[in-house]
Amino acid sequence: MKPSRQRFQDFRRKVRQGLLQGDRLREPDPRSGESAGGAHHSVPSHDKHVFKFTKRRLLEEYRLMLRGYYGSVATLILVVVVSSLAALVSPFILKLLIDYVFHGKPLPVVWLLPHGGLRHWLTVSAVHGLAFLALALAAAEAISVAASWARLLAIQRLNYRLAATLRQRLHAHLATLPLGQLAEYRTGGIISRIMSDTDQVVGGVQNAIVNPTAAAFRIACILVILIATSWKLFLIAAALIPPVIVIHLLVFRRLRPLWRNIQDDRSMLSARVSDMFAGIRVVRGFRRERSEGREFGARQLTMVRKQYYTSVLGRLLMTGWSIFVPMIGIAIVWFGGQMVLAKKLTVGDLVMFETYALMLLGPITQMIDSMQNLQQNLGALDRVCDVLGQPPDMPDRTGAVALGPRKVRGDIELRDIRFGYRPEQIVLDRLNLRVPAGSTLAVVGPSGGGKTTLVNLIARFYDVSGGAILLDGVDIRDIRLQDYRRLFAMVLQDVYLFDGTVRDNIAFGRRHATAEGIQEAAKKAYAHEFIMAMEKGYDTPIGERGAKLSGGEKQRIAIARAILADPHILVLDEATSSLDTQSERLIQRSLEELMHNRTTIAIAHRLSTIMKAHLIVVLVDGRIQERGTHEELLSRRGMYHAMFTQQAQRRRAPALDLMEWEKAVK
């Protein structure tokens, strides 16, 4: 296991070599002359830090996200403008105080007021002018505080709503992606994109729109005031700004690919944690708790080092301002002081100019921070857009047929189908098969022969590479996918139950199922008795993946779920594999009732469970070696006969008979 320091050094080396590409660190390519030792030959410039989406494309995505929220954004910007204007009042009041009140002069505002009343009161005494300025300053501060509070509430409300909308959109799109693509993302990566990345993305609304708008407005107002006060002094102060811009350009462009890489590290870390705790029994069984903890710690510490390294680069921008802004203040004092001595500028103007010049630091810093943080937001948005840009799994063809369940007979035909998960690796080759409506097809054969793949194709989890699968004479690719899958119910070997109650899991296959219907399905699956023996009956939580149930109990709940769904086509993949002999016999009777007059495809290793199938095929290496009924295949004395005989002899072992008899007695 590599320590985090070495991993971070590899990261730094690859960043220097320009090998940070897309969402991962590329390995050096010896064909291009890249070296692993740090020195390398020419690396094509177009191959450095390549992203799937341009910044323009990502910012356009923000515009699309805000569709429907324009009113909220406009209100938020209005609040920001009011807050910015209120913050600009203080230096001007300070000028009036120095140049007018302290010299006993009437305030300029006096000449704007009508004769008598307030105008007379302000001219009576300098103390009245001081009181007026104090009240004006208090009002400005009150408006500023209220506007800041309203801004905080408005941005939080907008962020929460945008995050919820984006999560819903991501969740819906991920549910349509191909199974292979979802496997590539992994569970932890999917969770990271839906939960963590969306929070990062919506923060970009503030960093891309709100903060820059507020900062730009304040900067514009201050610049107008500075130029109006003394354009010569402004030019002197502005001469020190270009060095900061140079620092900004040199550092800023490096941040986005680094933050994107950190986001992917976070996703992989989430996936690692999810994978470990999903297989915690295996981890404990092989005593790998400490090694998994060390690996998690190394990955996490590597991510922390990357975060710190990237933060240091970001702080270089702030350092530029920290150095040059005080120099601007010194220049203002020196040259402005000379102008005051030459009677070209008042003391109040110089103080106001200095104050406003220093106030530039706030919005400029805010803008730089926003742009820096926006790199993190864009890195997260790049990952989100990557998901949203993936094409959905088998979209409906133009003119796809809408299928009503009542019109379906259930006749399935496979015509010369070919399929491989990868083009170079064919799993099924030229299969021809017909399953008449209401009949049962049993598929047997050695592991890796293509049995599960065949079922996946019939259920249209994947599309065939060649040939066609027909339902009642219609290519299933010409049928609306949701209508087609509505015909199915599946009982798989690896039973998956959701973290909820028994009732929720049985009713998963049928919306608005009644309590009576759920209980009836459980009785037919011989699950009612053990469910009622549980603490809360049908309302008992079963834990993640049904962790509180035995294998046989989970299998029976899965069968009850299929019974309640009342499908036209039933898929059984080792449906009784986790049951003991007594339970298997009970379930077999319920399955026979469920299979009656339904097209059924059953995968079985226990050949005794499929003896009554209308057609049995032996699938070996993607090809059908034998087909026929149970009696026909036995009479041929081929592969099926050998498999059945071997299992029958194994089942007659005295030790197994004794164990089964003891279970039956209990």
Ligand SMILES: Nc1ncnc2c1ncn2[C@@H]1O[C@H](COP(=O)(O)OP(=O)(O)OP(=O)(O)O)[C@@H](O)[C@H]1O
Second form
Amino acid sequence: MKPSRQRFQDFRRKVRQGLLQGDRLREPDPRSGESAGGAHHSVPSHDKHVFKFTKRRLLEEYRLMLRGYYGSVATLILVVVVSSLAALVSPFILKLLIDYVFHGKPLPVVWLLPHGGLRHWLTVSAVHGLAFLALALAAAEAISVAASWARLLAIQRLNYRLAATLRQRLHAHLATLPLGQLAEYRTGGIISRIMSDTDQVVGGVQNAIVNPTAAAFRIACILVILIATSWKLFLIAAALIPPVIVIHLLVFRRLRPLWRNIQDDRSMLSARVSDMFAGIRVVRGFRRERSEGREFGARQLTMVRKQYYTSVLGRLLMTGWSIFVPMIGIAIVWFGGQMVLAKKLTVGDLVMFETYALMLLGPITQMIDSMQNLQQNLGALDRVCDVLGQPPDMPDRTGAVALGPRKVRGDIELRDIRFGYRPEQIVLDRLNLRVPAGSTLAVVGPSGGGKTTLVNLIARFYDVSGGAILLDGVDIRDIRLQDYRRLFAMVLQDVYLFDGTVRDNIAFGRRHATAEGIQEAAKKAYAHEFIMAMEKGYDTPIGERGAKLSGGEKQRIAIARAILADPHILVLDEATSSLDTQSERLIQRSLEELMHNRTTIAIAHRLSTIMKAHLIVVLVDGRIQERGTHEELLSRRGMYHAMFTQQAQRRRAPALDLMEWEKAVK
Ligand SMILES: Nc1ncnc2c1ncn2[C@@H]1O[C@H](COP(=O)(O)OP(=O)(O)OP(=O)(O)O)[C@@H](O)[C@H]1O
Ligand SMILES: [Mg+2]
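Next up, can you give the form predicted together with the ligand of this protein, since the form predicted on its own came first?
Following is the full complex, with the preceding chain placed first.
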């Protein structure tokens, strides 16, 4: 791994050479097949990253997101306008104080009032005028406080709801993406997209709509007042503003790609963390804690450097401001002071002008800040849209048939199928197989031969690239996927238990199962006893990934899950591989009962599971080398025979591994 400093230098070189230029926006290039490329990087690589979507497209996305929230946005803008107006009152009151009250003149507002009480009261004494203005100021402040409070609440309410909706959409969409694609995002990438990117995205509503509207409104009001007070003085003050904006634009045009780059780093880091803790026992077992920690630290350091670099770049702009702001004030005092001396401007006007001119900087910086922040928001939205734009896995063909489970017989046929996870690597080649309804197919073969792949295809986790799989004579691609999958229950090679109770995990395939049903299934899977031995029985929480259970216990829970699901088609991929011979023999009876009259595809290394199958195939390197019943295969004296005699000699029915197979095959 490169040291952090070097990686940071690379980053700066790219920034300087414009290699990170994400600002030349473009539509996605259809040829660059996003998902096909590099299987290695977990998170989309940031090198030379280009925004996938145009800015306009992303802003349009915001509009779509806000559909249904127009009322909230309108309220928000109204509140913002009111609070802006309230904030503008005080300099004007100051002017009235200086030019009227202190000079003993009646306030100009007097002429707006009807004759009588208040009007009379105001003109009697200057102190009354002062009191009136103080009250007006207090009212303005009260409105301002109330409005900014309402603004905060309204924004948060909107943001939380938008974020939740967006998260839901992402969650739902990610669940439909092809497995290959998901493997490329990896867990960390997915988590950061669902959790932090969505928060970033909704922040954009404020930065794209609310803040600019508020700022623009305030700027407009102030400009009107300034020009009305003295347009000459205004021209002098205004001359100093353009240079600041120019400096700013130059700097921050380069910031967006940098922020995106940092975002990528962040998700890469969180992917690493989740990876490390998922495999913490391997890490400890190989004493890699320290080196993992060092690497984490180094990558973090690179990120910190980048973050710092980027904020320095951003802050340069602010420095520009801090130089120009006093200059504006000084210019106003100098030129405006001369005008006051020449009696062309009142003292109150000068004071008011100076205050408003400086108040102008607030909304201008706010506008620039929101634009700058919006770049980050757009970066996050770009990533989110990238995910949402990925086509879902195997959308149903038009005219895909619905499948009532009652009508299914469960006859599976593989007709000349070919498949590879990647086009250039064929895993299964021209496979023909038929599993008549209610019968059991056993698949055996050396590791890597394609057994799990076969199961993946039959369960339609992937689609075949040639040939077809038929259920009761219908191409499974012509059946609605949801209906098709409903027919299955599987005990997969890598058992996965969710972070919930034992009960939840058994009932995963049948959500409305009764407590008795769950117990019944667990008993058949010989899981009841060890479950009852746990402190809370069926309500014992399983740690993440079932870390608190042994391999065999996990497998028995998975088997109970399948038994409870009572499926049309049963898939067992090494379902009993982690069990000792004794428990296996016990479960075998339940499994046989389960398999009875049910289409079953069982992958097994152990003979006991295989012997009674109606058909056994030996799958080697994606091809069927032998097929037949146990007796037929034995009498053929081929590979199956070799495997059988080896296992029979051992009398322990051990799991065969690749080495043993190769020995057996030769
Ligand atoms: N998700 C995947 N992406 C790419 N290649 C894969 C994927 N899963 C499996 N393969 C490859 O496909 C081939 C067949 O793998 P498969 O898992 O089907 O073997 P298997 O017969 O189930 O082996 P085992 O007995 O060890 O479980 C292997 O060469 C493997 O590397
Ligand atoms: Mg396998």
